[in-house]
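Take a look at this single chain in structure tokens; it is the form predicted on its own.
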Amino acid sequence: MNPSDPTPVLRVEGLGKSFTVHAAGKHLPSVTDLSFAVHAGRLTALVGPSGAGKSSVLKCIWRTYLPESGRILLSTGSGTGTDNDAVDLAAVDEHAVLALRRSAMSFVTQFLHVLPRQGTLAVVAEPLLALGVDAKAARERAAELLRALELPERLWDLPPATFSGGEKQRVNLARGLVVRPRLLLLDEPTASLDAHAAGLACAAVNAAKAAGAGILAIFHDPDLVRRLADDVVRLPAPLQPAA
């Protein structure tokens, strides 16, 4: 990753997504004709009122949701700046999406979803092992992040299912950062953290940005937006549901 590369890591063009609640006979618009870019070495914050579709945008990029319109162009990293140097996440098949999740993207949600009996160090190292990284190197990188986030070493062999919400979220963030992703998606990564742990999380996010990651994040705390964001994308208030 090259922080000085002017080519966007991600370009979202005309993104549209809505939902139909069949039981209520309602059509719920979520995101309409949204366009923006995320650059290497910069953090772009998605802001807007509740219900504006911020989390839906992240889920469309991650392909938890399938967009209804628009393009989501993830750079392949060659630096040519053309559409041929990008993968459209709204159009590629599921196998390609899964491969990109392993190698190029990370998504830190508000909840940690892992195998229930797996130890914490193994949980954090697993994305590197899936890429074929040597087990010793993967565990060393995982340990480096867990130390930076001040998760006590006595907990590393225990499954994170037994941890507090704040401890789980630090594990979640370490797991998201371990592969040094080209694109990092963050959905309220500090929501369950106390002030000290939130400061550690912010330092880890800044370190990822300094290493060249393009970051797209949701923060409900305006102070975090002011402290961390290089660019801000404002989503409008949600439209009224249509019958």
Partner chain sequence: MIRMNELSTPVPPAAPLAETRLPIIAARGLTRIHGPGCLRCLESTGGTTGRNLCPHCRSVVAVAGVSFDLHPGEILGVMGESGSGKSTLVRLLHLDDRPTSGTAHWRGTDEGGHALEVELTACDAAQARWLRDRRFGMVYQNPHLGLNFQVTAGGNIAERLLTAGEGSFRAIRDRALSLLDRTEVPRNRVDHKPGHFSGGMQQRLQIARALAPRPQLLLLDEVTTGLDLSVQARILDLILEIQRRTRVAMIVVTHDLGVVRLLAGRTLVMRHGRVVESGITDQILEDPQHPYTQQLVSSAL
Second form
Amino acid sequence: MNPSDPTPVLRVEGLGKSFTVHAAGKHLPSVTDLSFAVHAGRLTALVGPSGAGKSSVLKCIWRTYLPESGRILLSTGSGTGTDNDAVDLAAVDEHAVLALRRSAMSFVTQFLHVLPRQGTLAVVAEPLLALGVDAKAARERAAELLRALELPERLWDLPPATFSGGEKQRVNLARGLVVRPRLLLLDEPTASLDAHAAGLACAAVNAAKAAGAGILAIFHDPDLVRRLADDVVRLPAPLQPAA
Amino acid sequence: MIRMNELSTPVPPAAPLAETRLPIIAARGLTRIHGPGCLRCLESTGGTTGRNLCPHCRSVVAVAGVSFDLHPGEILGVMGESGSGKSTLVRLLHLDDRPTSGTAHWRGTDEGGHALEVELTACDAAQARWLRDRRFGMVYQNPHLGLNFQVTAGGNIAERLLTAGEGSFRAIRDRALSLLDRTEVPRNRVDHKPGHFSGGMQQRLQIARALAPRPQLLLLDEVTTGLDLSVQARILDLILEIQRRTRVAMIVVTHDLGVVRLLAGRTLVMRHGRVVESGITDQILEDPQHPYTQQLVSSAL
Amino acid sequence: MTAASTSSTVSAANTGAGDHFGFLDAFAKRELRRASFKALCIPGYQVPYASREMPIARGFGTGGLQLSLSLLTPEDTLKVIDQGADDSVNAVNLRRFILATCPGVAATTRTTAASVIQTRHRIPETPLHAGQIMVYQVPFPDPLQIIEPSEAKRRRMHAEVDYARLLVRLYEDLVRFREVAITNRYPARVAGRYVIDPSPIPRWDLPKLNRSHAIHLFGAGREKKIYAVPPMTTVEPLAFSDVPFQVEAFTDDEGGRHRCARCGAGDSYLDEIVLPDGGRRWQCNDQDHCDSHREESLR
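Moving from the form predicted on its own, what structure would you give for the form predicted in complex with its partner chain?
Everything in the complex follows now, all chains and molecules, and the chain you saw is the first one.
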């Protein structure tokens, strides 16, 4: 932790999330009263046993899950460190979340959901185009990332749907890094990569960190946590679901 | 033709930090009841009653209290089973039908590119036609509703352009060809009648026709229903590509979760004429709150 | 309107023909005149009226006949033409009927001498002058009929100036035949507003309606509609801005223009006549024009 840093990129305060399955009449708690911060230029790793709700935390921040309680404060980048300079992702409306997803945060998952017919370079450049970046500059930035991740150039015009798991994951990572987000969420970004490719991915993540991104990550490999994490947030084992 | 600002009703202030762009459509409490209607129509339908037919007056509550904002460049999904009121909602927005109550405020531009606001539920026939001809595009599930099968593909596009005031044959011909290119209908089919086209190509031609006057709002009603999966994928992809390129706002009505997953940033889930849940599409699909949405999502996956 | 009907009643009374001048009763004539005035006030708008039963069959010019009968006074001079000829069966029958029921009305074949000209399929080649009234026999008054079967919808389309589908027809012709294939009843916009079916006149005649000095009244007996082009009113054929409207060219094999074999005219609408030996000859369709031209050249 770096308490001297006045402007954490993300502050999670008392986050709670549970799921109600109406058909089964069940209430499944997932995350309870979780608080932590992610700082600019640092990587925070979420660790904990499986089922502890690590992915749920990332999804709550990305608002794929609706947080139940607590606040998720994303800095607006103005730098005074008060609540006024942060948006509460748990409370803002959908249009604001969608706008922040485009401009301020990226989420790299293990899976790539894109349309089948788009070429890889276009897939990676797309988030920049959506922000209004000029097409040539967007393609150059996308090419830079794909090159850094050593995705063979002959694949760049092909749609990633046909790629191997490792290739897809690199495309996914490049797509997440292309906009230089303030907050980067990584869900096992190296799960399908071999040692060499994983090294490249780590280098790319470190580059994003050096560029000032605050990173919140889940790694499948404890070794990666040791190598990459500046801060660690440990989640407790899952509670027994209430009937 | 359109009286500017006269029809405007106050629109709620934009949410903090939302994009500074104002919604292109702000719908508030749209309700459409078919039949005589009675005081107990709304309370005796929807929700846990499990019906949209009022038992007291036999009226059909097709749409009740639907509110939403549609922002420029956004794709909004409207998901529901048949009879949920989603097509009625589109008909109300396309001015093919009038609501029993509620408002829908449209914000766009006039011919000169100046800001123009129209209360859709209060506009007259001439305004409705102007909006349909020049500002809205509609693509129907049934190509016979959206296309004129008596004339060629080019003629179908020409009709929209002529209605919108284009007078040059050359310009119409060129624009028709470029629209066919964009919707991936082969150029050499321009002088063929749509009756000879495959189902997928008919839908793509419908999209070309809808896009002809460069509309600011595109309404898509179950456009991929009944098509082969590969044909569906191509059309969905095309729709996204058009949205990327033209930033036209779209409302996509479908009963298919896959369609909203691929296309829509936000989604309304409708049942018995009510919006039971609305939110960011991936949240609706991965963390549905309402029992009905949960049932819909779990039965589809 | 009142003044008009009164004066004609008076003149009818003066001839001793009483109510029966012009075959129709006074109420029918008054309604026809009212409809005609309304049609003149809203150029190109189809005014409904109660078409009367006539002693000739619907489709043989009852609309034009009723208009003529309501307009004629004993001082008028009448010309009736059918396909440009004064002596074709239909023209002869109509003329005979009108003269028999309108005592005092004179008949002529000269375009310049006529005050009322009832016509089917042609507008005379000789330019019309102020004070003349053209009466057209109209089979189909609505240009939108070919694209929209419902009259209610057609009325709405006229009200909304919704003529795009007519232009689509032109588009389809241009795509299929490289030219507009409409030979007659070419739709035209009157005074920048309503589009009319100008009755089955050839394209050649359409420019004559534009800013004409005469009054043009169109009567559809079966369809019960009257519409009008007032004097000095613009009549523009529907066309694309970059594909100009064209009249019949009558070009011969060498690219020159056919001339009338009878009078030598090179500026009139020609009929192609197949001779018994298989040869072809071209001749003015407008009989009066041909005769006048011949007399002039003989002189």
